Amino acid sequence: MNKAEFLKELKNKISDMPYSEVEKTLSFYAESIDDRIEDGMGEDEAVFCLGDIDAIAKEIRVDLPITTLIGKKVKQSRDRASNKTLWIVLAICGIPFWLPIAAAFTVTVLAVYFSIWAVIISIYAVVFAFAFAAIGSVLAGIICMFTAGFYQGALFIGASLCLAGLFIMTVRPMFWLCKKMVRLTGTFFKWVKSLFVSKEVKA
């Protein structure tokens, strides 16, 4: 498959998306192919390296705003209905049923999303608490040396060294873990959005 064939097929598969999104997507992939060709690849090889076109089309859809995806899902359902007037009447009459379900789904998704971020913030708080406690212990130790005696001050300074050691030991794993959890939120949100993407990609 050459560049023109790839872009034509991709445009066909995402033609039901907003026009601006289609144009931006085609421009991005055309530039990606051109960059690979400039790096020495053949045109067919450059297209092949982009991957499966159906997977690309699905990924593009998942990257759309969730409100757009929900709107498209509703529009598809309405367009497939044999009697659109009946569909509208049933949709309105069904509000007492589907609205609580939609609200519960939204609340559940937000609860999971914010729970992950709460864990990330808690990890940051615990690790940096070691650093602040170490600084506080040093200051307390210096004050105690002049007010309560050398040994009490030395005890506080020793505690500050232990806290500083804990901070140094945990700060790098904290960044690694938080990075993974941030990716997890992205993966989770993509999964939620993928629920609104049709399994059948337009041929």
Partner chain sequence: MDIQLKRGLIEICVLKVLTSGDSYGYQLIKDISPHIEISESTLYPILKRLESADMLSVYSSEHAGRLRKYYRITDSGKDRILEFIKEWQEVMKVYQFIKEEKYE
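Alternative state: the form predicted together with the partner chain, after the form predicted on its own:
Here we give the lone chain, stripped of any partners or molecules.
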């Protein structure tokens, strides 16, 4: 395969992607072929070195936004159905079936996503509550010393020391845990995305 054939085939395989993305990708591979030729390789050899064209197309696709991926999947299955009218009729008649399923899928994905974030926010809330309570207790302690008496004030200040200790003890594990959970949302999102990427080519 020569350079022109390679670029044409790659363009066909990624033609459903945004125009600017296609242009960037093609110019990257064209540049690499030119550089290899300049380095003394033959044109066919240079193209061969780039690797399997399907693998290249898949690698690019994995990095696409999820909306583009879903759009492509829908287009693919529509193209596969030979009779377009039949497909449209089915799509319309099937609304009572596929609409709830699609809605349930979306809601489930969103629910998992928001739950993870809710946990992250609540962990933050708990830890910072320790800090605020500690500050509040110190203030209360100082005021009590002058109004209610020394012992009541000391009690509040003691409580604030305990709360400050709790804050210091939990703040680092909290950051660690939250970092892990943010990564978890990333992994989850990637998994959802992988459902829309065809598994024909091995990564």
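Only a predicted model underlies this, so the values are computations on that prediction, with no experimental measurement involved. Numbering follows the first chain given and starts at 1. We call the rigid core the largest set of C-alpha positions that still match within 1.5 Å between the two forms.
Taking the rigid core as fixed, one finds a CA shift for T185 smaller than 2 Å between these two forms. The rigid-core alignment places the CA of I135 less than 2 Å apart between these two forms. Remark: with the core as the superposition reference, the CA shift of F146 between these two forms stays below 2 Å. Shown is the Cα shift of F28 between these two forms after rigid core superposition, which amounts to 7.6 Å.
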